[in-house]
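One chain comes next, on its own, written out as structure tokens in the form predicted alone.
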Amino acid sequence: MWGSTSEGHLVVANSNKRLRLSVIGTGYLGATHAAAMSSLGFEVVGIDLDKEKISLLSQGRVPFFEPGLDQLLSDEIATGRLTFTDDFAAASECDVHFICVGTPQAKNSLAADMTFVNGALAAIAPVAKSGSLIVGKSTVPVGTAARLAEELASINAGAELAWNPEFLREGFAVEDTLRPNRLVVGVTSDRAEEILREVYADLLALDIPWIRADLPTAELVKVAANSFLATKISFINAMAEICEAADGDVTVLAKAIGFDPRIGNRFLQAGIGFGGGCLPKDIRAFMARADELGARQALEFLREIDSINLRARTRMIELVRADLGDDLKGRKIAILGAAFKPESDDVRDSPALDIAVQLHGAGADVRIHDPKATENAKRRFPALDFTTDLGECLKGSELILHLTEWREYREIDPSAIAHLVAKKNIIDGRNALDRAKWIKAGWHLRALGVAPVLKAIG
């Protein structure tokens, strides 16, 4: 029986199922994949080595921000079928096991550090029981899977591997694991496919494509959709520099092309470009793993993404100095948004924080404003000045800078608050304000992709 919870996200009342799940790994993807499997009705232990976080998650607290995740969460530890602990042998009698731990960029290296992966391999091989399926959901190097099964056959030549790797979207991640747009398993037996079969089984009732792969092209679905992601975005920022060399518009542009179906409308919004803890160092793995393969032309267009996406960022500096001037000891600029992305606290390899950083070494008086991002931020750049108060951010400033495109930055009155500004400047790094609205207002507008200097209306 079809059920929800408060926030709206699909779950399984009163089912009985009979798989035990345990889910290694209790971050961003674990933490998500852990409460939304218990919301289908599996009994769940979530495994972690950090007793700091699994004592946060065990009261239903969750130690980062993820919209609706955080009353998932404390309505599947009330029914007991989800716990959390450090011990691996608290996995013993689970028949299936998620590997949901981070790959990070490697130090001094574009490749993936597997030092998480291989450890939770080499944990819950020796205590999974014989028959149990291990599942990998990791986004790792082509190859690796191949590699832990037979280091997995060398320790428990009962148990198996799959890989499943995981598309969700930070702020999206909920609704992403109980309504997919696909489901991906790389196996190697039909019985692993039976297996992950029965644990989506209410998910593939709902119509969810099932695509059935082998092991190293499971790996490879997750860093060549990221790839095409960020080639996308990357080709609209490059076509940005373009119209702000002919005098264009790529906001204008975006909108043409975008009604092509062979090209779509999403991810054609140009800005600063992308940052976060997954296409960053995911296509810059997969460039380091083309190299181990011998396939380095193949991937050599990669690196010009990435160089465009950086370059993003050093244009909106630019435009700073294009506004106040070279010398920008002393000015006071707010920033809005220190969050790489809207509806995540998530700034690695943010943007919006690499550019309020490159400002601040320059001289200028920086302030940064984020609604959920404030304490990471601060944590990773205590040198900053930071504020929760969006007033006390915009205080005295002689130009503001929107760099993450939360709501409550679209939805401001630029009539509102020009008293609280020296100079009302302001440039969108999203091209996600209402023009029209800013300039009406009297405000001076810039915006990546745009004519330099936009009159006001009327």
Ligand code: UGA
The other form holds:
Amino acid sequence: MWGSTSEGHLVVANSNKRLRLSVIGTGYLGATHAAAMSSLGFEVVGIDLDKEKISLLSQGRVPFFEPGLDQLLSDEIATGRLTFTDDFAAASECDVHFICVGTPQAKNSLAADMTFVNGALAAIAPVAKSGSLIVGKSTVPVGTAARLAEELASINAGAELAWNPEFLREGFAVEDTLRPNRLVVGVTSDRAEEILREVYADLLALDIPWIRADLPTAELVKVAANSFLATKISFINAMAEICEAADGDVTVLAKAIGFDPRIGNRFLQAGIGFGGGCLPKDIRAFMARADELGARQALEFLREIDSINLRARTRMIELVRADLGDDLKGRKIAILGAAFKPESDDVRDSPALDIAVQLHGAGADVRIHDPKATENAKRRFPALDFTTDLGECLKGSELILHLTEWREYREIDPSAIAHLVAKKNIIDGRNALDRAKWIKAGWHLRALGVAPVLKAIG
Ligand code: UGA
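Please supply the corresponding structure for the form predicted together with the named molecule (the preceding block corresponds to the form predicted alone).
Time for the whole complex; same chain goes first.
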């Protein structure tokens, strides 16, 4: 039944799926989920209030950068199974509705802003047909699903609510949706589980683990997973601080502890820390919710995780000052990276951009390069100087900061760019560059979490 396209996407040979699906919210999560479900053979309608997004998606164009999604989307639109609209009435014949809207941090608190989730339920509840299942995928404070289930019952007693958290990473959204490492469903009836088993039948056939949970546990799995990942990153960044103080090298430390399978070597990349639309706001919303539940102390440690993370950005600025002196006015700094991580054009809470903004605020002459994220970054910070031309970015700089580990930066030949800069001076904020290569080419290289006087390793 499975095949694959030239792009390596999974495709189904026939499309005799019984269920019809709607996907509400067409951001990174929803657009990917809609296209992926269509590629499993379902008829899918994606719904979003943003008319411009709907128009682009309907033409098979993805309004953001996500590797592989543009191809999958246009393939699926071409099958006729996948459509997009801003009209909720289009969902009235669907059997399963996935809520995939965002839950950003609220403006004036640590809590999640639930406006979009509440709005999505209010819009879908009256049109959902009897017997249909409304499935939340958004990351929400525990207790949300139970509250929404009650609201749903009061509007439309024939429909049912379930929760099915999503664990996809930006940059790997298609792969993570079609080959997740687990499927978690929070349900209150066997029937709801059966429907979700039917939706994910092709993935279950691949032996992907299936976990049935109650509603609160399903919601908690997601925030617990993101909190654990954030903790792992801040742990290694705390070790980075110690290594700096004790003349050690956090990259060697991380490699060495990572060989212990109980620890594992992933998410131990020390540097300027985590950002994006998920980890930072999720740990904060989790703390806010624990407070409401009277369990504040249990998550007190996440406050420290958050401050270690933000401190990594400050440590980067301190390294810059140690190098260029306290007065940064007019100092030429080239910044490599604006996205919160490579393979993404997302600049939400990007550590790289935050550092650039702080240096700009201190009067430095900052020029920022990113292969994909300059448009989004410019929209947020129009006063900053962005370029997609690497040579332009480096020209005349006294210091380069490597802040997002795009492959093209790792592939730079340090000898080949030496003539562009005023000074062969670089700080690796992601511990991703080949140090030996740069030092051998005569560069003064420092990195977060390593002794100030670098030894070339490897
Ligand atoms: C994260 C989770 O990894 C996904 O499982 C989850 O589904 C998603 O949030 C979500 O809640 O929707 P994502 O935000 O796409 O995914 O990014 P990650 O790959 O987790 O990276 C987060 C940040 O941590 C990035 O800024 C990255 O640069 C940083 N990071 C990651 C490190 O600083 N060190 C590491 O070792 C790994």
